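In structure tokens, the next block holds one chain alone, the form predicted alone.
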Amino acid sequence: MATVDINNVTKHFDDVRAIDGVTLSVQEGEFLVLLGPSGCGKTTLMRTIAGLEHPTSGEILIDGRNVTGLPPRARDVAMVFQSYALYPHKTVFNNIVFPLKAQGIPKEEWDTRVREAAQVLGLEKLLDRRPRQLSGGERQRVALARAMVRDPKVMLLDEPLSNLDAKLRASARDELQTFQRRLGTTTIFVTHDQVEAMGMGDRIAVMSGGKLRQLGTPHEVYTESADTFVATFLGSPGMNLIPRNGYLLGFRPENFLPREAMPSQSQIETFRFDVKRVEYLGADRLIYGIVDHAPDDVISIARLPSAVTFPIEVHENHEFAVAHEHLRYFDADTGLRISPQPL
């Protein structure tokens, strides 16, 4: 296990600032998720940690040692790529053992270390197969075993679940999290999928435009979003933002309920809600509409669980409400979180 410190790192490609002054620290044994849309700089940051890219400025420290100028092989990190990058002509055993050969590990240790990694990831019966004979989930586990067998200080995972179907991704998340907890290896995981980030990360580093927008636990970044980007990027759907007198009023769709469904003891803010569309999702309903005094192009969404049976029809006007504790306020110009404002 090791700590990772990223100190004011920038990475420029000509005029493009792929990483723009990022500073963060990863704790020993932590599972940190780098989350953001495509092109936000998260993969470039991971490649910089691995030594595959060299920063334009700033420094990378692993376990307190400055590794900024060191090649990848000298950093004691292992990386799992989105494509898995398995050797198609090699068996599972030989794919996993390859980094041990490259490191010059004594041959008498190979079998024990490979079989220990295979046991952790349920690959014992697949060691004689080749990648083409494996499912997507099995290939993903082989890639993880190949990284794990080195016993690295830091594990870097670049969207390793993105090639799996939805059902397999859910089970793979569980397997990966169990595997990381068992080993206690410091792990940095890159994804654009907020469900993966919220479900797996001890903390989430949300990135946009090469900048770190917020760092915190899943609960912190979701409920106490630092700006409008984080507020709208996290959540499905994201936070509603309503223009008010020089600021934006925010509230999550699941906290936007018919007035009759609100707890009687709550302090609430009520809105007239002109319903435009209803989307049925089985366990939930998404209600799309316009809040009173909001521009016609600002659509708000209410997410109602199936237990809320209050009838909602299209083209009707209803009274909805949000508890004061769930209201958030943002500066209209900067998008940054601000203190509560007069409603």
Second form
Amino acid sequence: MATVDINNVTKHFDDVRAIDGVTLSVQEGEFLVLLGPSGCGKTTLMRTIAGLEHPTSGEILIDGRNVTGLPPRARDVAMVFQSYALYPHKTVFNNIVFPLKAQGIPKEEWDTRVREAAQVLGLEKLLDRRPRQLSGGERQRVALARAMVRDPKVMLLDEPLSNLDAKLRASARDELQTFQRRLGTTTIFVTHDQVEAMGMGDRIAVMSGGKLRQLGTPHEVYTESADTFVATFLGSPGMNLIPRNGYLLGFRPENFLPREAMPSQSQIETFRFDVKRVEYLGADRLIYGIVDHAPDDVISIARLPSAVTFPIEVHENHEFAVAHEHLRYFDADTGLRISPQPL
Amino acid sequence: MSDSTIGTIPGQEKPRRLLSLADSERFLGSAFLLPAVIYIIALVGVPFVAAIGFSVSDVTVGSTAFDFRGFQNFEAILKTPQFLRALSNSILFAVVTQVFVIIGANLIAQVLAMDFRGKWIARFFIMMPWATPVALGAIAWLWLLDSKFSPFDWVLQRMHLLGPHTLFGPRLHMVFLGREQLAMASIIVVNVWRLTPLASVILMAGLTSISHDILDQANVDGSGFWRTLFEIKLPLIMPIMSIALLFGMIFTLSDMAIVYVLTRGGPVYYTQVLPVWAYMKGIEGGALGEGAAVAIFLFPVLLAVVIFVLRASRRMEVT
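For comparison with the form predicted alone, kindly provide the form predicted together with its partner chain.
The next block holds the full complex; its first chain is the one shown before.
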């Protein structure tokens, strides 16, 4: 168990700034998620923490020790790759024992430690198999066992769930979180899937363009998004943004409801909403349209839960509303969150 | 007739039949395979059958008489002392060469698989011995190993390793190709020189095909250079290495140019190998039957090597 401190790290590949001045502290035993679209630098940041890439500038501290120039083997971190990177020619047992051998752990301990790790992940019966004889979920568990067997200070997980099918992914999410809580190992988890990030992270670090956009609990980054990128990246669909009086007014689709469906006592802002399209998704209805006074190319979306049965027709001009507490304000130029403005 | 009408107007039987022929997989399959089949039969099958025919006959270069002689040719060559020598030389030649080729090619492949400036030019130079015609390369080596004018002698003399009161002295010349063991060693060196590039490129392809994730994983797992080499890289390229080995074995066992140019099997017959002996007996000596019998003798040897290596490589296949 350890802390990880990333101090003003940059990483340039020729002219590309993969990481552009990121500062981030991971607490002991924390499950931190690095979230961002592909190419945002999250994987590069993780590889830098592992020591597979060396930062152009800045420093990385693990448990207070500066490891910036050290090779991976001197950092005591374990990593699970998206592809799981199991050694195809080794049995499950030999895959799991490999880090112990490489780290010079005494031979007498190998068997017990491998069996312990295998037991935690339910792999006891598979120890003699080779990776190609395993299913996707089993491979992922072998990769996790290999990561935990040496009791690393930090575990780095690079999209370990993205190779699983949807059904398996949900249960693997649950297993992985339980497993992390049980070990209490400081864990950094990279993903581009916001559902994984929201569901699993103690805190989420949202990245874009090599920069850290926001760091906070899932609730914070969702409800108190620091800028328009975070606001629109999170949520499905993301936050609606409407230009108004020189700033951007934001509200989430699930808070954008027909006037009739709003509780009468709340303070609300009303909009005339020109409905262009209705999508029926089972649990929800998505209403696409244009808010009056907004430019024609700014489509807003309302997400109506199936409990709201109020009929909405295409081409209808309907009155919609948002409660004041759900309105967010952003600077039109920088995209940063600003204090409430006159409506 | 415009293209668009083909096959659409009833009564135009001919284009229609052509079309249906072009759609028939059975016809197309045989048609596309035919050139390859003709090629193999004409250039591999016929000579092979002819060689077997020759080996059991008394056919010679000078006459068209063809009499069946059973296994007399084989008995005759088995009785000569050259035969055992040529067979054991062939095997020694192939095995020792491959040991050095595999070690050297692994070293070169490791270097070439890395990223460095001038990699392209390094690869180009390393491929040169393989790209040079065997006979030309062998002639260059013949000059380099000359009994009087060898530059190696000159260098050794200047280093005070050759000449009176020195390590290789008192003689002034090594006479690389004139002494039994030195001649064999020279042949092996030239063959290693020639075959290492191909093996290097094959192994390099194998090394670069190992996923970066696997190597990164080994790195994070704490594995150092040697452990990664012996526990990860070499086992993963073992199947492709056995293919390199197979090629090397076959090229060595069936090659006659190097031995023929450098020593013609000499001094006496101490560096004789089966292909050169077959050529000398059958073509130069005119005894086609006996020459064919020697050549045919290589067949079971090569077959055994091929079967062994291919089976081993399939067993080592991992993904």
